Every structure is written in C-alpha cells, then in structure tokens.
Amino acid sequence: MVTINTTKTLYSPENIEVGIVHIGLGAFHRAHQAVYIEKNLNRNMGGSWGICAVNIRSNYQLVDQLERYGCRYHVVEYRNSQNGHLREINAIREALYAGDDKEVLFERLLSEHTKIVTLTVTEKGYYIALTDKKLRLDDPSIQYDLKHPAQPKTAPGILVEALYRRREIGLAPFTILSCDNIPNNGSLTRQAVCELAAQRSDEFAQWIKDEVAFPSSMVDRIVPAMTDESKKRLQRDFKIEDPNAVLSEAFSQWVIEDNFPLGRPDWENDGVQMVKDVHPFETMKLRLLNGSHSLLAYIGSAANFETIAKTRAVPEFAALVRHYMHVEAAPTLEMPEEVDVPVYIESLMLRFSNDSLHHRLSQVAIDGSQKIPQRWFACTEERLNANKDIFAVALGIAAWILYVSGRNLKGQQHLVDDPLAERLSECHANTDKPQEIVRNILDMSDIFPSILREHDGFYQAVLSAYRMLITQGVMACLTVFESDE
C-alpha cells in the first residue's frame, strides 16, 4: 500500500505567459524543470514563465501526445516504494516538434517574451569534442547547418540563428541556461554557439560574447525511463492513467548561477540554489553521483544486474562504490565549507537503494564515451600525478570496454546505444587480444585526453582489470574493496 500526498495546479493554465522556451523535451525536463516552474506558477498563482518545449530531430509523438492532453501530465515522486507524492503540471504551455520546418520554433524563440532558452539535449547534443572543447565543425550536421542556417538540425545552429534574428530587428538577447550533466555546461555552450556564429562572422561571435548571458547550471533527479510497468504501477499505486506522466525520486536539486539580464523566475523561493559560481556543485555531482551510476552500469550489467537498486543492494558493490566516492573521487574536490561532502555521499547511498524506481542500468550506460569522459578523467588524471591507485575508475573503464562489445561476461547480447558504438566494436572484432583491444580502445583520441593515452600507469591499471574481469568474473575483481555493510 503506497502512501499518497497529492498537489494540483491552483493558477489558471490558459492565462499563463511563455516566457521559456526548452530544447531536449523528454522525461528529464518533465520531472526536474518543468516541476520548478510550476512550483512557481503555483505559489505566485500564475505568472510569465510558462514554457514553450521542443523537440527538434526525435519524439514527434511525445509531443503529439502532450498536445493532445492539453501538455498537462503528472509527475509521481516516489520517496521508496511506500512513499509517494503525486504532482499535477501545467507549466507546458506549448508543445513543439520542429524537425525539417524550424519557423514555428524561430517565431517564439523571436518573441520578445522570450527571456529565456533552456536545454537538455545530452552530451552529444552540443557537438563539442570532449578532449579539445572545440566545436566539431567537420560532423555532418553542423556542415548542414552552416549550409543552411535557416533551417538548421542542431541545438548550436537553432540558437545561433535565433540569435542572428533578434539581433537584427533590434531585440535584446535571450538568456541561454544548458541543464546538461557537462563540466561547466555554461561555458561549452557558449563555446558551442560562438564557434559556430564566427563562421559567419567574427563581429557576430563577439556580439554573442559581449551581449549573451550562458549561466551554467547543476541539476540532480533520478527519472528512470518509462516502461508498461512503470504505467501499470501508476494505474495501481495513484489510480491514474496518464500517459505522459514520469516517474522520479523525491529528491531533487538545482543550482544556478545568477545571471539573467532579462530577467528570471524568483527560483529560490522554489528550491533553487541561486550562486555566483556553480562549479564546485557540478563537479561534486558528476564525480560522486554519476561517476557512480557509471559504475553500477558497466560492471552491474557485466554480471547480468538490470537496475541501480538491486546492484547496490549487494554488499560488494556497495563497497565498490563507497571506495570510489570516499577515496578516489572525493579527495579531489573543492567544496565551499558549507557543504558536508561525507553526508553528501551517505544520501548517495540511500537513493541508490531506492527501489521504487527501477533505473535500469542499460539507460545510465547509454553515450558512454561522451559521458564517462566528465565523470572519471579528471580525478583519475589527479591520482595518477600524485601516484596513487585508480582500483574503482580501472575497473569501470575496464567494464566499459567489456560494455561496447554488446556482450556480457555470459556472452549475453546488448545494444550499445553511444554515438561511437561502431568504432568501440570494430576494437573487439578485430583481435581477441586484451592488451590489444585495450590499447586501440584507450588511444581514441576524442575519448582520453592524451595525458590517459601516454600514462602507461593508466593502461596498465585498465589492462589488469579488464584481464581480470573477462577471466575471472565480477565479484572476484571486487575483492580488493572492503565492505563495511
């Protein structure tokens, strides 16, 4: 029997003003922005702050669907599996699919309502090689949009030329706010637009440097996939069938830095941390939390796990992770006095183990070589100067590249959702050798930085985990961490 607490929208949806257009709609946005923004609807009794969300190359029936109900849906917050909060959302006030045709999008990205782009279109979605931080002007669909900018396919090319049409009818620029799980996401997204903008023109790029505000921003909720079960657990547990609702963890974080000329909702009345600078919450988020997840996923789905809750639920893996959080990764940062890193990581450990979710390991090990990149390098780079040990990051490297071969140790078949699944393949299928395919893995140069390529300590470490992990299983390569559950 699941407990319920329940909060509808007490303002009124239609008289509501979009003042945020979001790029990357999907169950993420749903469960985290989305929520914020009606918090704040709701406690101002409406407002200017609707959202207008976008879908621009994927999910035309999500959209489709959300119109159709009138973009209401319902988010359930599930604290364990007796434990829920069912939310009623409204902030959706508009539902976009802008695939070939861009204009619909481009007429409320031009109104002057517009204060405010926000984004979640993952990693890859700002075509940024993650070694370099430049622009990949050289991938097929930047090309395609500097050939055709008024209709381009790319998040970079849509707000470059949003941008370049605000500019020239004399409107102040949108404030541009990535929600993605990127080292300093505000900082690569300008980097993103202001590459691509000086192809047109080096005075354009200046424009946007001097003239556009690209906040980073921190954003923390788990919202596994939805599945049929997932819907069957709503109809049983809240009664309902609503088939754009998402599912989430009741806790929920977002930390912004304070900087919106145009104006912003006032966020931290609803939760949101307004700071100066954002990226000691960020770093701390990536390397704990999701160089976590990253974990549980590669070396779970090794030994046949489904999701991040029963995984954890194991003793070993519980140490495996403990180990990494406390030893490898947490060292490393640099947090303001205010912020009990120790206690940060026991609430890691307890929303592991909440099993209510059923986050499968297979959705956090999609994009793996855009992801593993901004969670694991750079304290690995930091241990490895001061000669210390990489036992956890080794071994997730290891299951990683045991991952992208799209077998399991039980030779089990999975897909490899990530944008270079046919290269990381092609490593197995050409030799059968482990030092071999660990080597041509870790001299991908858009993956390691060369500091990682030229560290024979690195390739070592990974080559003696990998050796272990294919030869002699999971648990006997979690030996080493000590488990103190």
Ligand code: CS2
The other form holds:
Amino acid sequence: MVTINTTKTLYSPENIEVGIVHIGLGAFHRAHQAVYIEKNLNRNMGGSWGICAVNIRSNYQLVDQLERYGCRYHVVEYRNSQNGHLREINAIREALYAGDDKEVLFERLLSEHTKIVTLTVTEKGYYIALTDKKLRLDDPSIQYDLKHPAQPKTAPGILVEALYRRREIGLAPFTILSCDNIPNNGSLTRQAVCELAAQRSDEFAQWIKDEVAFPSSMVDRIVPAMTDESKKRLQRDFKIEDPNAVLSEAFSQWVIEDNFPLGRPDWENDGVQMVKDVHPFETMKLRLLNGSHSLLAYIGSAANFETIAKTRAVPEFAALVRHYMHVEAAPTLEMPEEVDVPVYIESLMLRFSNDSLHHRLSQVAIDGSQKIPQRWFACTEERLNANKDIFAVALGIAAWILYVSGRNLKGQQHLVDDPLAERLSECHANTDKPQEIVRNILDMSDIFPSILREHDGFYQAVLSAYRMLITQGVMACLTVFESDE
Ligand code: CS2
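If the structure you just shared is the form predicted alone, then what does the corresponding form predicted together with the named molecule look like?
Zooming out: every chain and molecule, the one shown earlier first.
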C-alpha cells in the first residue's frame, strides 16, 4: 500500500507568461527544473516564469503528446516503495518541436519576455572536445550550422543565431543557464557559443563575452527513463492516466551561480541554493554521485545486474562504491563548507538503494565516452601523481572497456549507445589480447588526456583489472574492497 501526498496547481496556468525557454525536453527537465518553477508559480500564485520547452533533434512524440494534454502532467516522487508524492505540473506552458523549421523557436527566443534559456542537451550537445575544451569545429553538425546559420541544428548554433538577431533588433541578450552534468558548465557553454560566434566575427563574439551571462549550475535528482512497466506502476499506485507522467526520487537539489542580468525567479524561496561559486558543488556531485553511478553501471552490467538498487544491494558492490568515494574521490575534492563528507556519502548510498526507481544500469551506461572523463579522470590523475592506487577507477574503466565491446562476460550482446560506439568497437575488432584492447582504447586521444595516455602505471592498472575481470569474473575483482554491510 503506497501512502500518497498530493500537490495541485494553485495558479491559473492560462495567465502565465513564458519567461524561460528550455532546450532538451526529457524526463529530467520535467522532474527537476519544471518542478522548481511549478513551486515558484504556486507560491507566487502565478507570474512570468512559465517555460517553453523545446526539442531540437529528437523526441517529437513527447512534444506532441504533451501539447495534446495542454502541457499538464504529473511527477511522482518516490521516497521509497511505500511513500510517494504526486505533483500536478503546469509550469511548462508550451512545448515545441523545432526540427527542420526553427522559426517558431526563434520567435520565442526573440520575445522580450524571454529572459532565461536553460539547457539539458547532455554532454555531447555542447560540441566541446573533452581534452582541449575547444569547440569541435570539424564536427559535421557544427559544419552544417556554419553553412546554414539561420537554420542551425545544434544548441550552440541556435543560441548564436538567436543572440545575433536579438542584438540586431536592440534587445538585451537572455541569460544562458546550462543544467547538464559537466564541471564549469557555464564557462563551457560560453566557450561553445563564443567560438561559434567568432566564425561570424570577432566583434560579435566579443559582444557575447561582454554582454551575455552564462551562470553555472549543479543539478541533482535521479530520474529514470519512463518504461511501460513504470507507467503501469503509476497507474496502479496513483491511479493516474497520464502518458506524460514521470517518476523520480524524493531528493532534489539545484545550486545556481547567481548571475541573471535580466532577472530571475525568486528561486531561493523554493529550495534552490543561489551561490557565488558552484564549482565545489558540481565537482562533489559529479565525482561522488555520478562517478559511483558509472562504476555501478559498468561493473554491475558485467555481472548481469539490471538496476542501480539491485547492484548496490550486494555488499561487495556497496564496498566498492564506498571505497571509491571515501578513498579515491572525496580526498581530491574541495567540498562545499556546509557539507560533511561521510554524511553526504551515506546519503548517496541511501539514494542508490531506492528500489522504487528501477533505475536501469543501461540508462546510466549511455554515452560513457562523454561521461567518464569528468567523473573519474581528475581524481585518477591526482592519485597517480601521488603514487596512490586506483583500484576502483581502474576496475570501472576495465568494465567499461568490456561494455563497449557490446558483450558481457557471458557473451550476451547489448546495444552500445555512445557517439564513439563504432570506434570503441573497432578497438576490440581483430584481437582478443587484453594488452592490445586496453592499449587501443586508452590511445583514444579524444577521451583520454595525454597525462593518462602516457602514464604506464595507469595502463598497467587498467590492464590488470581487465585481465582479472575477463578471466576471474566480477566478484573476484571485488574482493579487494572491504565490505562492512
Ligand atoms: C546518471 C545521472 O545517467 C547518468 O549518467 O548518473 O543521470 C544521475 O542520475 C543524475 O545526474 C542525478 O542527479
């Protein structure tokens, strides 16, 4: 029996002005930023911070379906399998699909009411090279945008064109707020936009640097992709017939650098932490939460587990994750003052055990080549420099190397959803020698920085973990981590 609390919309949605354009409408946006805006509108009984949520390349269906329901949907927040909170959400006032024709989107972006553009376009959506942090000008999509600046395909292309047009008509630029899991996501977005703008003129790029604010933010809420099973569960537990409903954990955090020249919602009254410097929060969350997630995803998949909660429930896996956080990651972090490391780590362990989420390892495993560098590499470099072991990360990388072969230890196949999937798979082609496979992968200079590529200790650590993984299996590899559960 599930205990349900309900929060309903208190304002009149039809009176809400759109002040925010969000690019990247998916489950995460619906269960995170849109919930904060809903709280804001409810508390203020309305306002001008409604959202126009946009997809630019995929997921037309969701846009269409949301529009059919007047953009009203529900979020179910599971504290655990017995307690849930049902929220009605009307904060998204408009859903757009801007595929081949971007003019409706530009109309929105050129409105004087649009003060903020938020983004969840995933790591790869910024077209920034992971190693030198420069815009990937040779990427075919960026090349396309350079040739068709008025009908761009990428998020940076859209932002550049919209800023260009706003400047032409003398309208102050909107603030751009990245909500993706990337360190320094504000400066990274600025880098992408300014470099692309510089292809038009240096003077335009300079104007962006001078006039446009790119605050950084840290976002945190575990939101599994919806499946038919989870939709049925929502119907059963909450009696809602809503194809656009999403479920999430109860926990939610949003830390934002307070830099909004055109104004912003009074988010601080809705639980958002408005701060001067987001960096310690971002790195803490990325390395501890996301870093652990990726470990569970790849090592858990090698052992044939399906969800984060089921994997974390195995004491040896819990020991691995605790070791990774306490020993390999946390000591390399400059933690936010108010955060107590052991308390934060145990709160993550608890969140990972939320079995109501059915958070699939395969979801976390997507785009590994784009995710693991910012989750694992900084602490690894620091430990290698100090001649310290990297058992957990080396095993994580070994399991990821196995994962990108498209097979698990039993030889069962799975899809590798990653922009570099083809090249990663080629590293396994024509050889089954561990030393060659590991070398081929670690030589990929668009993933591994030279400091790791050229570090023999790093290669040896990954190779020995990979050998052990494929010859003795996952559980044998986990014996080095001491279990206390
Ligand atoms: C996960 C994140 O899929 C992933 O890579 O690690 O989506 C994670 O659930 C969120 O960042 C939690 O805030």
